[in-house]
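First, one chain by itself in structure tokens, the form predicted on its own.
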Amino acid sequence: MNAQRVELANLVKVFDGPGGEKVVAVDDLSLTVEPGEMVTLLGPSGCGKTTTLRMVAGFELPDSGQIFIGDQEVSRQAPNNRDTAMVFQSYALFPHMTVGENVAYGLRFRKLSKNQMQERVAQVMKLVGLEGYDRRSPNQLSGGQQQRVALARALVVEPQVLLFDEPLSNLDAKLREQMREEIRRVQQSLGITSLYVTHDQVEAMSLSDKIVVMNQGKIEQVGTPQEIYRRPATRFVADFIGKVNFFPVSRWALSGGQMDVQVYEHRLTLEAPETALPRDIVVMCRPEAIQLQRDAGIPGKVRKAVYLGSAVEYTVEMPDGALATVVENNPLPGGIIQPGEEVGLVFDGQNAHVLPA
């Protein structure tokens, strides 16, 4: 397949609200998806991610801005004139057709011989692990198998860009995990440029080359899963992706490429950020990056301990009454720390990050 770059330039989409007011769904959004990349639009409901995807597909037209697939501007083109294919949340299979007929549906509008159509359907059915299922009815398949049919139907037309609109949200947890791996395997084996929409952080982290975190129609941050998780650009991103602790900073100073901060009278040395900071900042640290000790670190008191099998999740009350979450994969010698016990929180500058308060 011929992978193409997707470029979105200053897209704006405004809808009429129920009271006649204007609702800005997408607000001056610009994004580049490189050829062969899997890029996920991630964010809460109403953040504009699905509207953005629908504009790329042609189901919605932007009020302003441009959409390019390769060197061609497609902003005003009808969906059938864009070389894209969509995998929907609802599968959208035709119940009166066999699985093979569903997969071949998009080829009916291409100038292909019957043998060519059969050959291409067989190839894509093998690719998604559905060999021998072509004569079955969709209602004879499981949810995961139906989603594979929907994926095969999108792939069989050999689109330049593959679009996913929350395709796994109707599946149970175990099936979602299996299908995540399957979608990623197929996407990488074909090298097809893909844009994926989800509100599930685990899904985004496991599937993506890059994640685009959206909020209120705007992009908060674009980065690899590691960058988004370890070095979030804003407090919204830090809070939206997994669990996080924010510790107040009473004093801070820059010195060369480093930063000295004071958290609860405890001094830390962090890597200096690349952008300018306001006076009021917080230190952000993930729960699994903190260790509990009995005689060192920032003082706190355990309020709750939850055994999770492979780890223990602690809720610790800090000196100012705020609550911190600590996940210990290797509990302290002596077993689980009990509620009421005094502890110290220890973490280093490699695992902490400063953000505006």
The other form holds:
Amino acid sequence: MNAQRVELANLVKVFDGPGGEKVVAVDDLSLTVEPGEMVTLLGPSGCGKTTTLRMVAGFELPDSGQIFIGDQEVSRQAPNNRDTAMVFQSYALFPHMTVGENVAYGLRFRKLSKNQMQERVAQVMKLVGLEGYDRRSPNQLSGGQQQRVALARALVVEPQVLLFDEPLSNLDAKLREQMREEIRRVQQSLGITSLYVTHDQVEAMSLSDKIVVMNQGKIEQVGTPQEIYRRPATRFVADFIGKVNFFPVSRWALSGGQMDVQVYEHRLTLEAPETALPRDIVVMCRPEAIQLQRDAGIPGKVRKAVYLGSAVEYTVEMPDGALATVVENNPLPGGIIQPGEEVGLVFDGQNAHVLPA
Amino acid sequence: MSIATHRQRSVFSKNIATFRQDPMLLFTLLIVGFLLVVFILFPLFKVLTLSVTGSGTFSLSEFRYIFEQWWLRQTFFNSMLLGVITATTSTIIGYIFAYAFARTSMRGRWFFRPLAMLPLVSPPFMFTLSVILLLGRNGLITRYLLGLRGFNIYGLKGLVLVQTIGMFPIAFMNLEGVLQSIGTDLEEAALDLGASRLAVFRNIVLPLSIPGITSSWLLIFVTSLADFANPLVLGGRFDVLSVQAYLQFTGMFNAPRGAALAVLLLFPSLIAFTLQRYLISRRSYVTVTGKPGHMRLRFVSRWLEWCLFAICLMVTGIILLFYLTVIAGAFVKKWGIDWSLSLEHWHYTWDVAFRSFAQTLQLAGIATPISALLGMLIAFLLVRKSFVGKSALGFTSMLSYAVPGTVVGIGYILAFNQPPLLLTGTGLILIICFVFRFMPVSVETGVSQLVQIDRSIEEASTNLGASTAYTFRSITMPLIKPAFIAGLSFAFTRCMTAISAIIFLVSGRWHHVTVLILSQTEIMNLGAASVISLVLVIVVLTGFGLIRLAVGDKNRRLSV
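Given the form predicted on its own, state the structure of the form predicted in complex with the partner chain.
Shown next: the complete complex, the earlier chain at its head.
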């Protein structure tokens, strides 16, 4: 399959709001998806991720900016002339057609012989594990199976770009995990350039080569799942992906590749970030990267301890009254600290990271 | 009667436990069942028996006679022909309107929609009146603008015209709902896979609207068959079953032949209606997938959108023209002879029609709330309670939809002209006829609203100690208020504009205003007929406002 690069350049999309006001859904967005890559657009609802995807498909026309698939500009092309295929949130299976007819539908518009069509449908049905379901009606299938049909219907046309619009949001948790792996397996084995929209950070992390975190029509950060989790560029990204603590920094100084920061009268040495910092910064640290000790670290008082089985989640009151979250994995029986006890928060400089306040 | 209730009771004994727990339910069911049997099934039974026992013993001689006589046989085929043509033209125009509204960004909706809905509240042959005024022997267009002498609008072509204009809104409403329920994401998916806009329509939209198209067609076919007033006035030599049954029954005093013609009218209607119900019950798969969503994508070209606009403009233009004609007819001194304006017809109408109007309003005012309440009660029983004979109750309560008014009229005369149910000549028979004829819409909207309301809301009420009756009154009724309003509005409109059954039941003591319009039209007093029609439309529209005011539409419920 010929994988293509997808390039979005300065895309802008403005909608008319219900009161007649202008709503900027996508605000000067530029992004490159390398050939064969799986890129996820992640963000809260209303951040413009779905609108961006729909512009790539051709369901919305950008107010300005350009869209390239390979070397070809498609910004103004009708959806039926673009070589993209979408897997819809609702699956959008044609209810009056059988599974086989659904999957074969896109091939009607490509010049193929009947044998070639059958062959390709059979291939794809095998790929998604739906052999023998050709004659069923979509209504007779479970949610997960309908999802597979939707995927097969998009794959069968061998599109240059595969688009996913929150395809797993109608499935239950267990099935979602299974389908997630399935989609990733199929996408990697075929090497199709893919753009995937979701608001679920776990989905984004487990699926993607690259995650694009969006907020209010703009890109907050682009990076690998690890970069996004461990080195978020903004407080928004840190907060949106998983739980996080922000500690106030009273003083800081750079020294070589390192930096000294003072947090609650405690001095920490961290790796200096590559970008310039403003005067007001905070230190971010994930709850699972902090250890509670009796007589070391930043002092605090345990306010709440919630036992979750695989972990204990502590809420700790800091000296200034702010609350921090600390997660201790695999807690030992009897080792759980009780509310009211004084503790010290200890974390490694490697697991902490400074951000603009 | 006692046999029927007896049998029901023995069947009920099977789930006696339910009734012991909720004796109100048993009591209610018995009363409702009794009423439906007496006022819906019994009259039909009388028509059927008379049609086969006219000569004293059982025989099919009436039917044989009808099919041996060329002119009687022809009424059957004429009715079918008119039904098929009207259903086809109305459904096509209705689909065009529905598609333009549901799938394009056509301009002028604010103008098109109210005008397209106006025929639904118009008196039964208002458009026939307009057609005579415009295209009749003294017609403004045919005689005075075009100078035609021999033009004859009476007959099939005139009937197709007025019925199509009068009935296409049924298809429009129906099909707009169907098209809206087809998720636009299906069309997007097809486009995305490479289908052209034409292919999307052919492969996706059209196949998915076929059940809706068929169902609208059947519904209009039934409505056209049942139409009585238009063919009576505009039919000319084109004779149809409903008119001939009436003429035989009342004019020729040949009750058995009238009943036999009524039976011939009843069966095609019942078949078409049953088919339509079946289609509706199967239609659910259309909404299985897809979110309606806002339509941002253009599924039609600019050129096609203009065509749709032109058709909508033409049809609503005709409706507007028809209305303006009736308004003009009400003020012109003598149509075709003296075009000067005068209030002569209004004075005349005041003298002639005042009592009829007062009585019609009185009867409608009593029948409307009873009809809607009974409809809600039956809907509640059908959706929320389980009991033996539920499907029979559902079918019987919807039956009035399918039974042409002529058949009902004849049935009521036959059933209630002797003790213990001597009702002919009273106002009560008119009220009863209204209540049971116009209840199905209340049942239907009530059912569709109730299934959307989570049962646990009512369970919470009974759980807190309320009885079934109290729960229905304090919880269910407020939640299904929109359906109740729809039921009231429909019943009121039809009570005010009904004619086909009513014409058999009016008497010297109790009159109905539509019958008066008819008699004025028959003596070619078209000015007075125009005045009464206009006032009737205004009364109906005012009634809508009053219903909303009385039931209280302001505190709209959330998330029902």
